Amino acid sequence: MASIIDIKDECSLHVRNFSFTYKGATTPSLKKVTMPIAKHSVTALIGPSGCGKTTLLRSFNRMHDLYPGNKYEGEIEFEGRNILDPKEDLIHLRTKIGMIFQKPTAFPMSIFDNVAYGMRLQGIKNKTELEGRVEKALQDAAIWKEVKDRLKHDANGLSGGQQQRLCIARAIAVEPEVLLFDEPTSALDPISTQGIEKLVIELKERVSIIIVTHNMQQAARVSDYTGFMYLGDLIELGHTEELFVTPKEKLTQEYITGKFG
């Protein structure tokens, strides 16, 4: 029986019994997983590798849509309604429910285009409101004042952690509800991950972010509340500061101590 905090905040997501099964397997992935995401607020997931951090993490989006055969069961409510029914549309959700990557995937096109690209998805072609939106994406991405001169540059040319940031600046465009952090420093050097953390700490008073971490100093420097996995069970959820010094779990105790991982 898994421990879950009772979040009194308002909640962005409802994830109740929910299990997730890939294309072929005869087990699942996920198995029966309910959690609350708390409203504006950092939530992190931990855990080993191969305990379904990341396969929960991309079905708050449908990212796993993306290759045919993959099985959800049970529900995860966004906006009133159940985001895993078949009807869902998949555009409007990824609007909504954003998506930064381990590794910074800059579209080979402009730092312009780049950010106004979700928005022209959109239908906004007005070049006033486009370049407006552009440029305070940018700005809430802190990468405005290392780009404001060269935004018909190759988004190429930026560095690992500008790209990194400047993927923020996309998806923070079309403004989400929610944003979903795989990893988003482990292929970034010390003085960009510090940038982008204290990126998402501020980012949390506009939208809901939830991050998966191998890192659990990270998970205690930025997130409100983590959540630890286990072989595709959600074991405790809590607020991270008890969750790190008192856990309810023995499981959760034993990996933050490191007997395992």
Contents of the next structure:
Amino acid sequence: MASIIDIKDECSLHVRNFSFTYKGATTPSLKKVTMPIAKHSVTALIGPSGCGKTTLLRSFNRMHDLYPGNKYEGEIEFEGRNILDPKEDLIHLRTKIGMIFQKPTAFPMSIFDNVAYGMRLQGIKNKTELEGRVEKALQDAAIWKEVKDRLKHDANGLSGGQQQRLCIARAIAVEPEVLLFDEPTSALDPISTQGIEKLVIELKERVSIIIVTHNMQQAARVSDYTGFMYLGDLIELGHTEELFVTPKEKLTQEYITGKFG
Amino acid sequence: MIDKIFLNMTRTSALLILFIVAWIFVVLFNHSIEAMQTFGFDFITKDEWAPNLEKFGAYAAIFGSVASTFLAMLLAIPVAIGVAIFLSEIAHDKIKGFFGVSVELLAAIPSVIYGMWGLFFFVPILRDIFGGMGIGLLAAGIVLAIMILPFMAAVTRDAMNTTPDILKESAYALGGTQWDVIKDIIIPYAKAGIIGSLILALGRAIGETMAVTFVMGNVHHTPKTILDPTTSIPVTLANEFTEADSSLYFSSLFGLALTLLVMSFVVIAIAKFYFLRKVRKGQ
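Next up, the form predicted in complex with its partner chain. The previous block was the form predicted on its own.
What follows is the entire complex, opening with the chain shown before.
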């Protein structure tokens, strides 16, 4: 059976008996997953390809709803309500739970407009407010110095690492409660990866972070809690140090020692 | 050895294309010299076309070509973009497939059929609504619009489909609605491709002969309103080549053809410029 630690600190999300089935699939990709996500900390999801970690991540902001026919069962509690409720306001949910993707996704517009985009969607038009918050977000994403003289330039002119930090700035500009990172450094070089990891650790003071990664060292470096998933089950959730040093489950131990993967 | 033969064959085929284009250009140019020498710039600025008086001014035909194409673009662009948005973003997969194939089939209908349909079924409707003859610039513009619409919608959809899913998801993840994503992400991302495809459609419309021959009226008058009958370059050529009884008449028709060729070249060159720019951006 799964070994899930009881998190004493406040939690921002509670996953309870959550199953997810893709359109047309006969077996669920996630099977009755139960998992607390601690507030203002970093939770890493690791596991071999196809284990369901990205599927779980994309459930938190209901990204699966973009492709009709998928089925959610169970509960994900956020701010006192079940966000899997069909009546959940997805626009509002996604401003509270932001996402960073596998590849940098700068929009075809200027650097400034990229960061201002989420705020403009919320109807913020005041120029001074936008300018202030864009600058703040870019500073928080540690990219302000590099771009402050070319805010009007096309964002696609930035390097991959810069674009990914721009995406983080764009996501934090709308002041979310939770940030989802889907293998955010898989397309980046080691130096840029270091920058993103440092940023993830800094950001947890303000937001709860869930990060999916293929890289166990990365999970060990950035996270407070780590969940190991295998074939749609959450096998183990524990403090990162404990999970990597003294795993409770045999499967976890085999995975982190490289016996399969 | 075989490599060499193959290489030479491909090279010859490629050169053949260049040769044919050059040949056509030279023929058109040579045959239109007489008209150019006789009329000079008056050929494209005067609209008096009187074969019995040996006076040939192509302004009405040029104007008719440009105006009917402009009208067609004006009518077709919003509808084509609407269809493309529906097909690439809004429709469910099954409908997408069915509609997508239908649009491509429509694009394959021979233009003479659009012309016949226009004359026998569409012109009477226009006549009932606006009075007059029904045939004329407006009829030509509408039939042309209907003709280029499927092609335009199909290529615009293809351009929109090049937007990476991850880019769209990023905008949804910030709280964007479907409409926000379409207008802020997909259309700007696919802009170069969309403009390129619109201009290719323009190229088709400007040289279109059969669809408009039926409904334009074939009279050499610059129309005063969009309901007036007029003519266009390809319509004039198709209708009058068999009647050209003097060498100046013949030469004037070649002059018209040369004008059309140059216009089409310019249009296609612009489209290619956009496409090339897009390809470079993608690298």
